[in-house]
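A single chain comes next, written as structure tokens; it is the form predicted alone.
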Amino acid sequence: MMTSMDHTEIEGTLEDQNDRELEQIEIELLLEGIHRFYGYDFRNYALPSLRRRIWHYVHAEGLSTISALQGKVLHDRECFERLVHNLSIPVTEMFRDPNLFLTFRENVVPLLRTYPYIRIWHAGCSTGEEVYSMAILLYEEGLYDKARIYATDMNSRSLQQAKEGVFDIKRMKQYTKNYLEAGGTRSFSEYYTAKYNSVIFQPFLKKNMIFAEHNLATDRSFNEFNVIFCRNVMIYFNDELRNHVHGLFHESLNHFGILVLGAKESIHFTDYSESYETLDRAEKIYRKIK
């Protein structure tokens, strides 16, 4: 015989299941509305991370449901832009994972010296710390004058900060440490000027940088590159979108072009795994061979 406790447990389980189903429907409708109205496609982002960020923003806007957020986002462009910023901003810092930049300096730079002209794409550049890191590295290796660095992101607010090259002075101690561990050959403070609580990087570092909005989920290839950096971006994508982006990168890299991924990312288990050889397994540096 079923007890009242059994009934309560079953009702609670069914209620939880209904809540989860309703939440998923709300998320799918929100993302579909954003895609159809604004053209930004988050539909193939990994659900657990996306769910946390959406709920964080629901509460930040003083709302109680995802459906309420959908209504506000579709009728308020500024609300939408704040949501995009919330969904797309990753953690970054200059010379993040210093050994990667040291390995790039030692093993990839000699390959770049053989080219008359170098194009590098930082896809998902966020606020630009990685872009300025690359500019400094190329400058120290005598390659910056023949290089163009293309820095793209879908987040217009982050991209604007990257263009300005202004960062919090409190982070310079960590950035200096990273720079030295990455094989830096000068005094890091030579590259920026301190003013109040911020620093601005020297204008000569920006002269060969090109900043542009680009959405990896929906936009096409726009040039041919010798190097593509896309680190800690695809960890937020599901398998379908991840494979799509790898197709975009494969199309955009020239023969023997270099692809650099994040520590938790890999070319393996994609349709393009056979198109690359591994230059450094630990640092996720690959070279396109076909």
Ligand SMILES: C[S@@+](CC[C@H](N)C(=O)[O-])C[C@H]1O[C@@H](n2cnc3c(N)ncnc32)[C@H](O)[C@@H]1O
Given for the second form:
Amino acid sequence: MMTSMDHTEIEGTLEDQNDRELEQIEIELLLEGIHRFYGYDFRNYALPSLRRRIWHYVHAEGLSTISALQGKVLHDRECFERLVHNLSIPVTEMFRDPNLFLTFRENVVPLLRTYPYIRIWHAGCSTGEEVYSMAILLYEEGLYDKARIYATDMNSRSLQQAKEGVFDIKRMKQYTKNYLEAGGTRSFSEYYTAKYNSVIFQPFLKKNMIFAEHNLATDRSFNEFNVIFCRNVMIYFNDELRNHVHGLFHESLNHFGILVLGAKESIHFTDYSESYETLDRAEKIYRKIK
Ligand SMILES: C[S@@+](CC[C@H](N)C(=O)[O-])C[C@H]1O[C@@H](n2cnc3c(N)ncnc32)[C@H](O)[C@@H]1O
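Show the other one: the form predicted in complex with this ligand, since we just had the form predicted alone.
Okay, now the whole complex, with that chain kicking things off.
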């Protein structure tokens, strides 16, 4: 026999289910609206983190529902731009995961030495710390002059910061530690000048960098590369979008081109797992073979 307690619990569960269903509809409508009106496609981002980010932004805008956010985003471009910034998670650091840069220096640089020129793409470069790290590494290995580093992101605000090459002085202690662990051969402070609370990196490091807006979900291949770096970007995508982006990378790498994903990600369980051989198992560095 059902007690009144059971009824309350069932009603509670039904209410939760309705809330979840409504939330799902509101998220889908918001993403559909953004895609149709602004051309940005978040529809295949992994739901748990997307959901958290959307709610965080709903509250940051002083709203209480996702539908209200939809109205505001569609009628106010600045609100949309703030949302893109919020969804893009621009967290990064110089020589992030130093062991990856050390492995790259030891195992990939000898291959790059044999090339007449080197084209590198940092896809999802955020505010540029990864790109300046690569420029320093190539400079120390005597390869920078024959390199072109293409740095792209969908977030124009982050890209602007990347172009300026100005970073918070408070982070230099951590970056110096990362640089040394990554096999840096000089004094890290040689590469920047401090001014008030910021540092500006030496202009010669920017010489061969090209920054451009590029969205991995909607834009096409734009060049052929010897190396592609894409770290901490596809972790926010669902399997379908991840597979799509791997297709884009496969198309954009030349034969024996190198794909660098970093320890947390993998080419396995994508349609392209057979197209690469592994150069470093721990740091997920692959070489295209077919
Ligand atoms: C966590 S940061 C990673 C930065 C750097 N690669 C690193 O590992 O430190 C993720 C970056 O991916 C970018 N991103 C997310 N979705 C993207 C997309 N569809 N196209 C291009 N960039 C995207 C974000 O704007 C953000 O700057």
